[in-house]
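Let's start with one chain on its own, the form predicted on its own, as structure tokens.
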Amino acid sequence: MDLIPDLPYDIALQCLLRLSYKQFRTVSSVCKTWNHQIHLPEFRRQRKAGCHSQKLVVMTQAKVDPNINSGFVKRLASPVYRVSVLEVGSGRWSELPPIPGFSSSGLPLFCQVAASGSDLVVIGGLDPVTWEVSGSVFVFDFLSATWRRGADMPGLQRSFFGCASDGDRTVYVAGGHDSEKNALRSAMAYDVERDEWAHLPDMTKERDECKGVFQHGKFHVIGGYSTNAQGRFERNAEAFDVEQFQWGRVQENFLKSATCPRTCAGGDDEDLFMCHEGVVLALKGETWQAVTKLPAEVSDVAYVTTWQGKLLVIGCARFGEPHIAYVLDLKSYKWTSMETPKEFSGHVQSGCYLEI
């Protein structure tokens, strides 16, 4: 069948190739063959080879309330979070339908989101009307735009963890603590496509708010703290290798200073990114050297991402204020300002860098 009547298909398959992912479930509504084409991973791979795959930042964001004061964000009692989505190309800001049984309370406090494919993963966090752990695990389709349940995180509750995946269709998770506030070691994979999770070995260390990040084949855990720590950040991190199925050994002092290491990012190459006492830090070889200052505007960072030479810091001047999105060129150390409109200006919690 062809594509599109009356049009040669290497024609027809550009018109589809060219679509905004907004456009896709419509799409994969009209017939069986169009539904097909944009499934297919070669689909997604001539998308990003002819320059027509479009890159997102997916957030876990506060809501806030319009009304804008002194340059104040009214928040309400009890943020409620939803999923917001910037084009970072042509920055427009959008949001995603909400999970269903979370329209009214919004999405698990503290969850973390993950890519996979043309997929969002949502995991954990805490049930926004009981504060209960939750081990669930929720996933957008991107090309449908709908959302459906996923396998539960086995074992024993867990919250504030490590996560990051391979972006193509497995999330790792590792450390955080349990319900009586240990410190884990332990640490699993999630294999989207099948909806099936699997336990990796033990880190060597516990490591309760750890970050984690992807990058050429390994899953790197940053930072943390054991249960004896309680709170106080270590400077070490280890890596998973997928291939070899092992945790190399643990780099003592990693981090520059023992600190939170949320606003950790992975590069395009080997660098690693970070925030800290209001500069960028980049990871040259083992020497974490000082790149550029933040701007003023940002200097409370809540969030961080990369994508092609691109580093994204969300954050806001002082605790109150509105949230706002900076780009830095890793090339030329220059920041530019992306428009934020008022109901996107509150805190993020999470994020990932998604290209469909």
Given for the second form:
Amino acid sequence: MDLIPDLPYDIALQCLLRLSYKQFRTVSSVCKTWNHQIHLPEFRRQRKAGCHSQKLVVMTQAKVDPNINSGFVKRLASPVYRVSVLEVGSGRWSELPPIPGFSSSGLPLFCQVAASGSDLVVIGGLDPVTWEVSGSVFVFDFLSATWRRGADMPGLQRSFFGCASDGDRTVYVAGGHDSEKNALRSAMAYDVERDEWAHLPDMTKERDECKGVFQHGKFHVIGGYSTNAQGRFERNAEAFDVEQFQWGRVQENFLKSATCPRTCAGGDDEDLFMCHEGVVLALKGETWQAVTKLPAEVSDVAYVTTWQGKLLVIGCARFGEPHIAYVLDLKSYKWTSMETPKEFSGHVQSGCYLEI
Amino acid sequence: MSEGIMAVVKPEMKSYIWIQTADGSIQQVEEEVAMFCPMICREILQTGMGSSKNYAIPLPQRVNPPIFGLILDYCRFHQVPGRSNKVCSVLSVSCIASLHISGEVLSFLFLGVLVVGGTERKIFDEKFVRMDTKRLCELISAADSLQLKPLVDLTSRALARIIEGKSPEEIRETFHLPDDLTEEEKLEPLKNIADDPRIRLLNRLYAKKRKELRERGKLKNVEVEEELVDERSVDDLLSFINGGNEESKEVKTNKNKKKNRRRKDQLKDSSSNSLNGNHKAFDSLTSACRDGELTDITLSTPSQTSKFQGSTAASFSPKLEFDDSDSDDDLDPVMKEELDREVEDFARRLNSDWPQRMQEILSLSQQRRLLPVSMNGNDSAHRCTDFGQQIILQDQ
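Other form of same protein, the form predicted in complex with the partner chain, not the form predicted on its own:
Now the full complex is given, and it begins with the chain already shown.
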């Protein structure tokens, strides 16, 4: 079946491979062959291989009214969050369409996002209107630019959990606390394609406000605190080996100091990084080494992520200031600031990296 | 030692390769140019063909003579070594097609583009791929059969850009694709707010103009006033004249309400419809030009400009700076008028005749010592969606 009549398949494919991801919705509405083509898993692989894909950092970000002239960002009683997308190659910011039915209230507060294949998964959080804990799952399909509702997180109401995706089709969730503020030990996995949740064995420790990072086939859950030691973050971590389907031993003294692990970031290509006291640290083996200083303008760090040879930090100089984005090149250790328009200078709550 | 030895003038002993195109005709091509094509290169090295007329290298069927000519142009340029290292600042004037209204009617958004650090090769490539889609497809096919990877890459990128500017219906028309999806499977285009380069462009333009006006302060340009355009219909004008002050105010508020409603209605349309609406608004602007001017135009300026803003807002971003009620509060109404006049002027220029406009622009460009660029735009409706880093506004 010809992709483009009178052109050989390979050549027509070359044209489709070079499209911006923003055209996927249009392309999927042209004809059956084009629709079929962009849904093939190898299509995404070929785009990546040929360096035609876009590298995106997708984040839940507070809306900022661009008409406010002062640098001081208006602190609303309850900020409205929506999904922002930063194309790190071009530096272009954009936002995703709102979840149907939530356009005025925004995303659930303190929800977690993870990227799975060409899907963005938004899990949990608090209902933006009622502040009730929600186990909702919303999935944004980048190929058609549409939202769908996934199966709710089963079991007790869980909030402030750690979350990470293996990048392929599973999103892992662990820890957090229930409605009585009991720190949780349980963990679950969500299969995005099958839209099914599965329980995982419990962790050794209770971990409220822990950080989840997926690296080298393991779901690492870092830090957090127990029910009896509210707010007293611990330094240990544990990792779930997916192949073996079991948790490894608790790694004591994993973190350099007992702080909130929310600035931890890492991936398959990169070491684990963390921002602490104005410095970027990298975990080399078992020790954390200072890599470079954080620019003063982002000393109050909101969000950190890494991808092939780069580290992105979004933060502000002081509480209430507009947020800006800086990228660190992990080879030269040089910082580059990314232009952050006013509409995209709001607080970033969570995010993930997605290449499409 | 003496460096004065002039270069020895060698007799030009160029070597030629004999090539036979699909139609049977045989031609000679300079060796270094022909060798740039891997397929030809391989034929020469492996079979030794091409050295004489009787042993001309036959080209694959997909390479017809005119396309081969194009390919030779490409090879001739690129086979010269060292070009890619030349970094030059070129002030070039590019014509960019931006609005694609249903059918083949195009309005051209003119921009002065300052290309800093562009390489010679990139500039050549940009110009090279400006052709209609059909030819581009033939070119990419030919380049592939000659194994010219860089040209395949360039042309497929150009085709991708063409696809990016079109709706699904337009894509089907352009590439003769079947309309075989069910209605549910076809998705309506999203109004991506900060996304469309046209929106960003106009937003930047608007913001820049607003900033300029703020800095300059109150400026009443008498000449501009006289050129004011009244785009109200004849009926409206008659009622304004006959009605007197009270009635005219009513008419204005009614019109404003209608415009706001119409603006909201237009927002619900798909993008192509709203672009049509935009086109009509521009048409009414030009027709009003021809209707002549009235003395009491100044009173009506806010309403007519809000109509323009309304229609542009409807076609582009409804949420950002075009929303009068929110963003213009801090602007003096006189400055707002000024700004609106400027934007109107710009819109009028957008809609004016294409060749006439090009003349104006090229003459202006010569004044600014810009290098005029030869345009390909006779009958072909092609599209470039690259935008430069600076917009040079034509201040008249």
